[in-house]
Every structure is written in C-alpha cells, then in structure tokens.
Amino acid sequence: MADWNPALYTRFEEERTRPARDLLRRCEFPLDRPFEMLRIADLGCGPGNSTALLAERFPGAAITGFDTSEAMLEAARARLPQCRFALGDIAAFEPDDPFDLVFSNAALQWVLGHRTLIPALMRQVAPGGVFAAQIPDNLADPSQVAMREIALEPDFAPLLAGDVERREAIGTREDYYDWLSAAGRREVDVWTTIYNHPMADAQAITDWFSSTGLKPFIDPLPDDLSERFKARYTQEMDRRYPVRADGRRLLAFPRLFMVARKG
C-alpha cells in the first residue's frame, strides 16, 4: 500500500480517538508507583492522536509509539516533541526490555494471526504490567461489504485480484479471553463497543474510510480508477446508510476491547 496520509486520517480525529479514550480508562496502576517509572509502547500510534492521550494520562513517563509508516510518525513526531517515535512492525514487536504497558488502538486489524499475536504482546508487558487494544470488528458491515463486492466489479477485478484486503475476520470476545488468560494473567477484561458516528452525508463515509479501510482497494489503481472506485463506494455508502431525521448518515462502528493484568 501507499504511505499513510496523516491529514486525510486526522480529519475525523475526534471520532477516531474516542475508542482510546474508552480503553484508556481501563489503564490503571497501583497508585504508589510514580508515572516517571513507567515505559509506555504505543503499537500502531499514527501521527500521534493516542500518544497524545497516554502523554497526558501518564505524565513524565517514557513513551514510545511505533508505526510503519514515516509519514504518521513524523506527524507524531511534531505534534509530541516529549515522546519517542519508531519505525516497527507490530508483528515483529520484540522489545530489548518488557513495557509496562503495550497499548493498540485501531492497528491489530491489520495484522494477521491474533491466535499466536495476542500471546506474543502480552510476552513484552512486564510483571504487573498492562496489555490494552482494542481493534474494529466491522468487517461484515455494509462499509467493507461494499469494498469487496465493488473490488469484484469488471472495472475492478482484474487489478485487485487475490485477497487485496489483508484482513481476517476478528476471534470472538472468548478467544481473546482464552488467548490472553491461557498464560496465567491476572485479570482480563474483553468487552464490545457500538459505536454511532453522524456523517454529514455519503460523500463522508468515504472520506472517513479512504485513509484507512479502502486503502487496500484503491491504492494499487491508477489515479482514475482509483477516483471511479471512491464515487462506486460513495453510491454505494448512499443507498446503504439511508438519511436519518437530521439529513446525516449514521455509521455504525463496533470495536472490541480488551486489557489484561500480567501477574
């Protein structure tokens, strides 16, 4: 895929951000242990909208957020000058030393294998250490139904053959219980949040998912494919998310949460 664009992304920030404002209320530590003591990772950070969130919730500790793409971390970078951010791969995330907390908000989707992942996170928390994500569980929505059925489309099909999305269906909130207690954590909470977005309109809904979700779709088209794309998904977006009383679109957004204690 192309680069992520950190502008197209932060346009919807508020919404984007509120799911980690929800996990981080779940991120508790003894209070007898100073904040400058803490080492913070933040996986998947973007340019920096959930980084800011730990930054200010744990102040004085030292806090890392780690992407793969330069371009959010060096939207992260100008926005958070006090933290450190890094080029890593979640899937390859092997610290030299364990955090105290390993938090994700809305990256794990695009990693695939969370059967052997989720237990392999929870290795780089230390002792009495905090595992916090929470990931989209939207993929039999009608906003990424429609993405496949038009990736299937004459216009489309012969340049986004194969599985272009590089997503897996999510486990279920007793797998991620079951993965994260199998190794004798302490405490494990895993929950599931509807969220209920107003969009000015159709138009919105493929803004909001151009930077993210329809990435995969459109990035390996040419420039005016990738543009006949976006308006078939705009028609789509239309006539699947109908108005409500107020002239808005309501998109709803279901995620999955979960923070588990290491003993």
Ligand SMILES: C[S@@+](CC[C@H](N)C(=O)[O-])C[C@H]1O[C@@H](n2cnc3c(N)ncnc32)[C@H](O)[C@@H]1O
The other form holds:
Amino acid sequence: MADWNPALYTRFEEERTRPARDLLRRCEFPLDRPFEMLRIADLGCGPGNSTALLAERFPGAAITGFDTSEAMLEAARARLPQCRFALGDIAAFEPDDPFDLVFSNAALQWVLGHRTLIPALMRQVAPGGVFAAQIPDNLADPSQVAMREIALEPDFAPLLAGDVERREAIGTREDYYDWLSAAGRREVDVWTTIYNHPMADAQAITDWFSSTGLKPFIDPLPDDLSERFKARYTQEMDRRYPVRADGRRLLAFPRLFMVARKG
Ligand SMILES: C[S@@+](CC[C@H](N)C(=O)[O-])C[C@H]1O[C@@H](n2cnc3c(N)ncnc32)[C@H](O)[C@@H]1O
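Any chance you could show the form predicted in complex with the ligand after that form predicted on its own?
After this comes the whole thing, all chains and molecules, with the earlier chain placed first.
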C-alpha cells in the first residue's frame, strides 16, 4: 500500500478525532502517581491528532506515538515536539517496559489477527494500567460494501484479487470482550457508538475514505483506474446516501470501543 497522506487525512480531523475524545473520557484509572511518572503509548498515532489529546489530558507524561508511516510521523513530530514519535509496527509491539496506558484510535483495524493481537497488546500494559482502543465497525455499511462490490467489477477485479477481503479479520463485540477478559483480573468495557456525519456531497464521502478505507482498493491500481474506481465509488455514494433536508448526505459511522483495566 502507498504511504499515508496526512493532509488528506486531516481534512476531516474533527470528525476523526471525536471518537478518540470519547475513548479518552473512559480512560480514568486510579492514579497514585503524578502524570510525570506515566508512560503512554499511542499506537497508529497518525499525524498526532490522537496523541495531542493524550498530551493535553496527561501533561508531563512520557508519551510515545508509534506508526509505520514516515509521512504521518513527520506530521506528528512537527505538531507535538514535546512527545516522542517512533517507527513501529503494532503487530510487533514489544516494548522493553510496559506502558500505563496503551491507547489506539482507528488503527488496529489495519492489523490482522486480533485474536492474538489483543491479548499481546494487553500484555504490554503495566499492572493497574489501561488498554483503550477504538476501531471502525462499519464493514456491513453501504460505504464499505460498495468498495467490495466495485472491486469485483471487470475493470478492477483482475488487479485487486487478494486485497479486498483484508479487513474481514475484525472480531465481534463479544470476541473483544472475551479476548480482553480471558486472562487475569480485568475490568472490561466494550461499546459501540454510531456517529452520523453530515457530508457536503457524495464526493466528500469519497474524499473521506480516499485516505483510509479505500486505500487497499485504489493504491494497487494505476492512476487512471484509481480515478475511475473513485468515480464509480462516488456514483454509489450518491445512490446509497440520499440527499437530506439540508442538501447534505448523512454518513453513518459505527465504531467499536474497548477499554480494559488491569487489576
Ligand atoms: C486512521 S489513522 C489513525 C490516526 C490517529 N490515531 C487518529 O486518531 O486519527 C491509522 C494510522 O495507523 C497507521 N498504521 C496502519 N497500520 C499500522 C501498523 N501495522 N503499525 C503501526 N501503525 C499502523 C497508519 O499509518 C495511520 O497513520
């Protein structure tokens, strides 16, 4: 997949950061230490929008954002010089010392094998610490179904074989509850929120997903076909998200949240 595009991603920054705020609100944990002693990891930190919330909430804490995208890390470093940012793959996250808070907003869906990943991340949480993550829960939504259907059209199918089912590995709410609560004394909270984002038009929905969910579909295509894929997608968004009373489209976006406190 091509590298991420921080500028395109931050076009909808407010909407994308809202779930991170909601997740952070549930990250209260018994703090018997000053913030300066806390170690916090932001996995898949992107351009630093989620990391900025952590820095604001826990001033003085040692915060490290990890990401596999150099472009995203560069944007994050420019934005938050007081935090540390490091190249790091969530799938291989094995720090020398555990973190008091392992936080991840809208990133774990890019990593396969959650049955083993979630317990592995939980092992990196210090005693008394918290694991908190949010992932999109929208695979059955028109915005995602349309991508998979267009990928099967004759123009695109020969070039996309193998890529289209990539995100199917995400578990159910019950799976995450089980994976987080299985070992040890843990307090686990799993919930879903559906955000409804008013979007200017069908093209705006395409723009939203161009920097995220559409990437596995359009990145492998040559430029002309990538543009054609996006044009087909915009047609489908126009059809599947009807115009509302104010002329805009309402993009429903379900998201799954999980917070686990280590006893
Ligand atoms: C949708 S962005 C989320 C950014 C930010 N956390 C937020 O709250 O908006 C997903 C980020 O995960 C990163 N990412 C994807 N796969 C990754 C992996 N295996 N390890 C680390 N980061 C990854 C991407 O580079 C991207 O910056």
